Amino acid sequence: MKTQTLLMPLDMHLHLRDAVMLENVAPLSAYSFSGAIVMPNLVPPVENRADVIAYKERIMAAVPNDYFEPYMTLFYKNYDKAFLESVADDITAIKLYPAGITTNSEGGVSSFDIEEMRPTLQAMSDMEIPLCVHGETDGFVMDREAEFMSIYELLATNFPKLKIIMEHITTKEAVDMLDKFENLYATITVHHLILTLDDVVGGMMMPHLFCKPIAKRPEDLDALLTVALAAHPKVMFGSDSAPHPQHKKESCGCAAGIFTAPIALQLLCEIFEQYDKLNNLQAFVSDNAQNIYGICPEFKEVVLEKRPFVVPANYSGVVPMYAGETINWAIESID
């Protein structure tokens, strides 16, 4: 049987939610990943040191039997330098959401006034705290990410030493930005390496494939595949795995988010094998992230085997991508 070994896999964009949902989904990521950048958009959001510490404690309590490092983030506000100095040792990054653009982002940024943001962003730059950005406007849904490129340019040019992560990029325009500015990086999800909008709404509406940013056009998928499969040093894997209860997905007002955490590594093996690029998967799923963020996760070895695996219909009431379907890779062992 064909196998693939991955060392210290990292998920650089993960939603763990809280309370019962956290207890249900956190062990699934902790099982196969060494660590993850954990999103702060709870209700209320994680926006002070006490919030960070308490949330990390809840995460660790949910994964008592697995080594797993939650790399904590703050919900972006215009924080002052003194505050950032007080919390810098407890966080890995700060996450910026445009107001109301996605789940639990109502308290996000409503105006990208550089002078208002300058004290915070300059302090972050000086302290080497990365800025993770959900890069969408409130325009037409297929154009939102492309329209946000001008804001990335504004941030990158005004703060050239600030490490800016374009989160879950979905467009050719975002891929092209990587080589325009030295301080721009990106995460890419597994589902955006598979789906176009046609898969979501081209036939029957597929609620468990609906996410924000929404899947785009074939040419965008091709651009994402090109940099991911090449393990471009400025891109890294971030699942954006976003669990919702089944009744929130299969309803009017379908919640945005695709749950991929339990099958992400398996699907990545499938994609990279399809294009004969399995040798590049280690860099995409771990090495690049370690270099970009300057982190050093503890050792974990995940061995995957090419054999049929039937994806469970649900995980504690959360329906995953490809529920009930057979995929081509499975996790064989973890050390």
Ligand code: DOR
Contents of the next structure:
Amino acid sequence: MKTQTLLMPLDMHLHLRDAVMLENVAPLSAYSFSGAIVMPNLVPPVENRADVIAYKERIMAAVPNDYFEPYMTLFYKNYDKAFLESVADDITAIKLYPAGITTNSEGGVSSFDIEEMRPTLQAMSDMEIPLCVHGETDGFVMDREAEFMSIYELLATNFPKLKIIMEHITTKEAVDMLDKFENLYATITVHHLILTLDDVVGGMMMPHLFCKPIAKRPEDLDALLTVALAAHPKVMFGSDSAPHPQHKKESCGCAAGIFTAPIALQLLCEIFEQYDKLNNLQAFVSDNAQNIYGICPEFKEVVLEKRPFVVPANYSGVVPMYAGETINWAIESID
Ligand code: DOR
Ligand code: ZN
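Please could you give me the other form, the form predicted in complex with this ligand, since above is the form predicted on its own?
Let's see the whole complex now, leading with the same chain.
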């Protein structure tokens, strides 16, 4: 039987939510990942030290039996330096959302006036706090990410020492930025290594494949696959697994987000095997992230096996990608 061992898998972009949802989904990530960058878009957002510490405690309480490191983030505001100094030891990154661009982002940045942002971003740069960015404008949905490239360029050139992570990239334009600016990095989801817009709305409309940024064109998929399969040292896996209750997905106003946390590693094995690149998967799911963020997770060994696995229809009321379908890899053991 074909197997694949992954050491210390890391999910560099994860939504764990709060309360009952947190209790339901956190154990699923903690089971197979060593750690995750936890998104701050709660209601209200995680935006001060007390919020960070309390949220981290709630996460740890939800995963009592597994080793799992929640790498905490703050919701970006134009914070002052003294505040950043007070919170720096408690966070791994700060996540910037353009205002209103996606779920619970209403309090995000409404103007990318570099001079207004400079004190915060320069302090982050000096303190080596990475900036994670949801890079979409409010333009036409298929062009939103490509339109955001000029903002990445502005950020990257004004703060050349600031590590900027282009989160969940979906376009060839974003891939091209990686080699243009030394301080730009990216996360890529597993669903964006599989889907194009056709899968979402080309036949029947598939609410469980609807997310932001929306899946794009075949040429974008190819560009993402090229850098992910090569484990380009500036890209890392970030699932953007974003659970919503079933009724919020299967409704006349479908919430954005694809729930992949419990099947992400299995799907990644399937994709990397398909292209004969399993040798690069370790770098994509852990080593690159360790290098980029300078983190050192505790030991965890996940062994996956090539055998059919039927994806559960739902996990405590959250419908995963490929619910009820058979995928070709399964988790065999975890140490
Ligand atoms: O599809 C998405 N869901 N994209 C995001 O940026 C946010 C996320 C969520 O929080 O549900
Ligand atoms: Zn996200």
